[in-house]
Amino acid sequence: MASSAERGPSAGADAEAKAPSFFERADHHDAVVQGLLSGVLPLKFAYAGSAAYTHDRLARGEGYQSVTGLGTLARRALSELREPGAGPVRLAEIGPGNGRHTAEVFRQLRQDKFPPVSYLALDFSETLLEVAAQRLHGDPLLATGLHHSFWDVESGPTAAIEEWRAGDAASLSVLFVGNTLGNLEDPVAALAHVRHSVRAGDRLILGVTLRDPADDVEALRAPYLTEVFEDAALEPLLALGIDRRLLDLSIVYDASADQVVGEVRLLGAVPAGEAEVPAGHTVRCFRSRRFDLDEVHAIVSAAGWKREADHLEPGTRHAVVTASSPG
């Protein structure tokens, strides 16, 4: 286990130079308070408000090969699902993040002479949606510009997709890439919310990072032992006004659930709404689970989707699973 206290004080100096922390919505503030009190803070709050900017900085550090690998698989899946001779392709994306993966998918689709795309971005973070919109603005593949809407995929279905379609009978592909599935509190419920937000016959394109049995604990933890990751993980708690010097982040491996977990231990008492949380209290602020394909198939099926195909990139851990909605 390595904690932020063990890694030294440089992160605190960096925090003093950054823009002020903020929440996008009052209910986000209240939910983070509840997460602090309960000891479980869903990762989605590390993407919204001022946390969107720390996430953007973290995502920009992702390796180019990782981005192009997922882009290749998503492009293959979209190309297979496209109906020859059809008009503009309707594509909704859940959690485009800072738009970097989307831009790579679009670049590869343009190389394939893919038809224009009518695109809707959906995200828990309105701030991050703006970041993605700036990156994708003017992309030649976008037939009708970039549309975006707020959606917390973990809270329930959305009407935003149907409103965007505005009665158009064209089928829809829903892009859900990255390792988002492994960060969700309840992957089955989230994918069921997606299914209940689309029509019969619409397709899901789900990107996942697969487990590698050869990895040891230190290899699993290593990507998260950086200052930029620490910034992203702690930002929701900093937005509550907590002094960073009171937050000690540890990255641990939970063997029982086969996941890497970020745990914050309070080094002093902090206020939480009308209550006070004592020193020594811990909060799980991050989780990253990896799956094998059988587990992904089980999650997709349990959410009510009909699995169709798997796309894998040889020599990498990336996979894309496609499925259709039975209605």
Ligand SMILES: C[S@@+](CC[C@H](N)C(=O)[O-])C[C@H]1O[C@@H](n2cnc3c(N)ncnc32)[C@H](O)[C@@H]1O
Contents of the next structure:
Amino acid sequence: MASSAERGPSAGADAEAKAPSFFERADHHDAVVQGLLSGVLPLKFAYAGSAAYTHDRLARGEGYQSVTGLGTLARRALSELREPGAGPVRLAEIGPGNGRHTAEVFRQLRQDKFPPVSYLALDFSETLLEVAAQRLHGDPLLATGLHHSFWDVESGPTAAIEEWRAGDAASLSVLFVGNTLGNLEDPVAALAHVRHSVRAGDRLILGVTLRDPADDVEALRAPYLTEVFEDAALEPLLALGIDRRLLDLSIVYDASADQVVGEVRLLGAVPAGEAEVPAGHTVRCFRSRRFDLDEVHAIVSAAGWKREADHLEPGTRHAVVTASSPG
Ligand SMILES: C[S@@+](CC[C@H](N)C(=O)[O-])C[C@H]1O[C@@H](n2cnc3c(N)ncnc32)[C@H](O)[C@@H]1O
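Switch from the form predicted alone, shown above, to the form predicted together with the ligand and output its structure.
Once more the chain from above appears, this time first in line as the rest of the complex follows.
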């Protein structure tokens, strides 16, 4: 059930055009209050409800794609995993966002004469699932239409993949791209949840953003220094009804954890459920971790996957690592 909160007075230039902020589910309100109080707001809330639309605006920009990649590596990995003469392909994607990256992968696969696929989109954000479904609807690569289902990959395994397969023996690839892994609080646990949701022999196609030693701090911060990003990062707090003028967002590079972090400092006291949070309180509302390939390998292995191949694109910071489930 959705609950809503009107947005308070806004300092943003496009304030008049902005639709009211809202939470997708009633329990998201309470979880965001919890995040505000604890000082750590998991990033998944910046994708759901009204935040899905601010994310959609963000994800249409060049800076966003410089972080998430543009489909070439996922296409290459999928094409390589495809065994000649094998039966139908099932593809389950975790976190398709607004579907733009997926649409590009599909376009490239069609060019490769990849056979039609059965596709299941899984996401924490039901609103983004609708946005992605609209974008991908009617794509000629989708053999049996498009299915989608809510899943919080951080909370535990899902039965949705097995239900969708309905006893069919076709092999499955799980697409998990766009450096979503770098947004999660516990990447090993999330990948273990994925493994426990699939069968032995199923594949993982994991897209991450690599650390580049040539990048200085300013280059790492640059994609996030925009009004569109600020809108996206603050949206869960605005959905609580907090006055935007009280939210001071800084983008910092946390070298110890190799992550770009968005930190909000409250410029005045704000209500949080029954409590009040004082001025000066800080909340981490965004994180995007950078990896080196060895770290990705360690995470994939610690989650119980058997590593298969790495796909790198010279001149970019993107990598796709494939693995199979030993069951
Ligand atoms: C960084 S975006 C990536 C979008 C797209 N894959 C791309 O490459 O542009 C993260 C996506 O993962 C979803 N997501 C974030 N946290 C999640 C979670 N805990 N469980 C499931 N989906 C999640 C978001 O809603 C969003 O669709």
